[in-house]
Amino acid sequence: MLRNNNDTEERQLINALVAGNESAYRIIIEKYRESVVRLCMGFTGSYDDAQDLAQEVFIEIFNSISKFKRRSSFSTWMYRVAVNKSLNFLRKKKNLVSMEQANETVTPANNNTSAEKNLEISDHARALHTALDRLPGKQRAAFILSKYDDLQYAEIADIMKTSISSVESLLFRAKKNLQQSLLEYYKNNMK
C-alpha cells in the first residue's frame, strides 16, 4: 500500500514538473541532490565537478521532463541522465585529466609522518581512481551504480537500458579489470 502512495506522490510530482511548477522542481532537487552529487563523483573523482554536473543534470530534468516517458521509474530516468552528462563530461575531460595527472608531483616538505601517511593515501585514491578511468564505460557505470548509489541489479539493469545478465557480466569483468589495475599499481609502488 506505502508503494501505492509513493507511486501516487511521483506521478503528481513529475505532472506538477511538467506543468512548469518551480516548487515541484525544487522538491525535486531536494529528494535526489545528494544521490546525483554522489553518482557524480563516482565518475569524476571530484566533489566541484560532481556539483556541477549534478547542476547540470537537474537543469535537463527540467528541460526534458516533457520526452519523460514514464517507462520507467523518474530516479531510474533521472540516473540515466546523471550517467549521461558524467559520460560525456569524461569524455571531454579525458585528455586534461590525463595531463594534469601527468604533470601532478607532490613532495613532503619535511619527514613528518602525518605528511607522509596523507600523501600515501592520496597516492592510493589516485591509483583507485586511474584504475575506474581505465575502465571501459559501461563497466564503469555499472561498477559505480553498484559501489557508490548501492543499488540493485535490476535497477542498474534499467537505468543501462541492459538486461540483469548483462549487469553481473559487467560488474565480474569490472572488478577483475580493476584487481589487475591495482595489483599492477601495487606491485610497482608498495616497498
Given for the second form:
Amino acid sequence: MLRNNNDTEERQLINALVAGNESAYRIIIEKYRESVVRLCMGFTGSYDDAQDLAQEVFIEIFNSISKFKRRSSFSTWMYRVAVNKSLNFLRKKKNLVSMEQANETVTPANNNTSAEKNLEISDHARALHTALDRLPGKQRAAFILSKYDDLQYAEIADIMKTSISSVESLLFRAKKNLQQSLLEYYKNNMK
Amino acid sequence: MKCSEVHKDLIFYIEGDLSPEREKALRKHLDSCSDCRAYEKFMRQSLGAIEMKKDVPADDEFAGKVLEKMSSVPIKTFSIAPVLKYAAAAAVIVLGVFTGMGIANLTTNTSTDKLAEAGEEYYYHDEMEPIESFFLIKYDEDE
Ligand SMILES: [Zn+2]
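Now show the form predicted together with its partner chain, given that the preceding structure was the form predicted on its own.
Let us now look at the entire complex, which starts with that chain.
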C-alpha cells in the first residue's frame, strides 16, 4: 500500500485532487471507502455513525489536500486525517454525554428508545465497544489500525508518527486494558 | 496455574502472543477449569465482534453524499478567512484612530478574537489548523 510502481499514477491522482477534479474524488472514495469506514466502525461502534464520520473524513481529506506535502504515502496521510477526525468525534461525543448527564433530564421516552437500541446490539459487540471506549486515544488508535484495518506495525508507526516499538507497547497496553474491561463486563453481566 | 493468571493472560493466549511454555500451561488449565473456559468463550466471541464489523456493505450513494456535503460547505472560505480576519481587525483599529479611541486599550489580539467569534459560522477553527500539527496536539492531550 506504500510506495510501489503505482507512484506516478498516485501522483497524478493527487494532482487531480488538488485541482478539485470530481472524478478524482470518486476514485479516491471508491479506493478507500471500506478502509475508512472500518476504521470509523472501531471508533464509533455503530454503522450509521461510522458512515457519517467516514463522509466527514473524506470531506476533510479533499478540503485539506493542499496540506498533504507528499512526505508520506497518500494512504498514510489519509489514515492520519481519519484518526484525527475520529478522536475529535469521540471528544465531542464525550462532551455531549457529560452535558446530558449534568442536565439529568432523562425522560421515560428516552429510556425506551435506548433499551430498544441495546437489544439490537449483541452482548459481545457491546462488551467490546464498552471496553474500546475506555481506552486512551493513542492505544485505541493503534488497536483499531491494527485490528480493524489490518495494518502492519511499520505503517501504524508512520501514521502515528512514532516508532515501531512504541506501537508494540501501545498494542500491549491496549490489549491488557481491553482484557481488564472485558473481565469486568463478564463478571457483571454474563456470569 | 491459578484462575487469576488466566485472567491476566487470556487475551495474549487468544492473540497468539504467549511463549510456547506459557501457552501450554494456560491450555492445560483451561482443559481442567470450566469457569475459565466459559470466560475464554466470552472473550473469543467479544474479540470476534471485530471480524463481524469489518464487513463493510456496498454503498452506491456514499460518494454522492460526500460530494453533496462538500458543495454545501464554502471551501474557499478556509483560505480566505484568516486574511479577512486581519483585514477586519485592521479596519477596527483604523476606525478607532478616526473616532479618537485610544489604541492602547484595544489590542490587536482582543479585536481579532472578537471578530473571529462574530464570523464563526463561515469557517471552522479546528479545520484551519495544519493537519500535521493538529494531529500532534490531539495526541498530546490524550494520555
Ligand atoms: Zn480457572
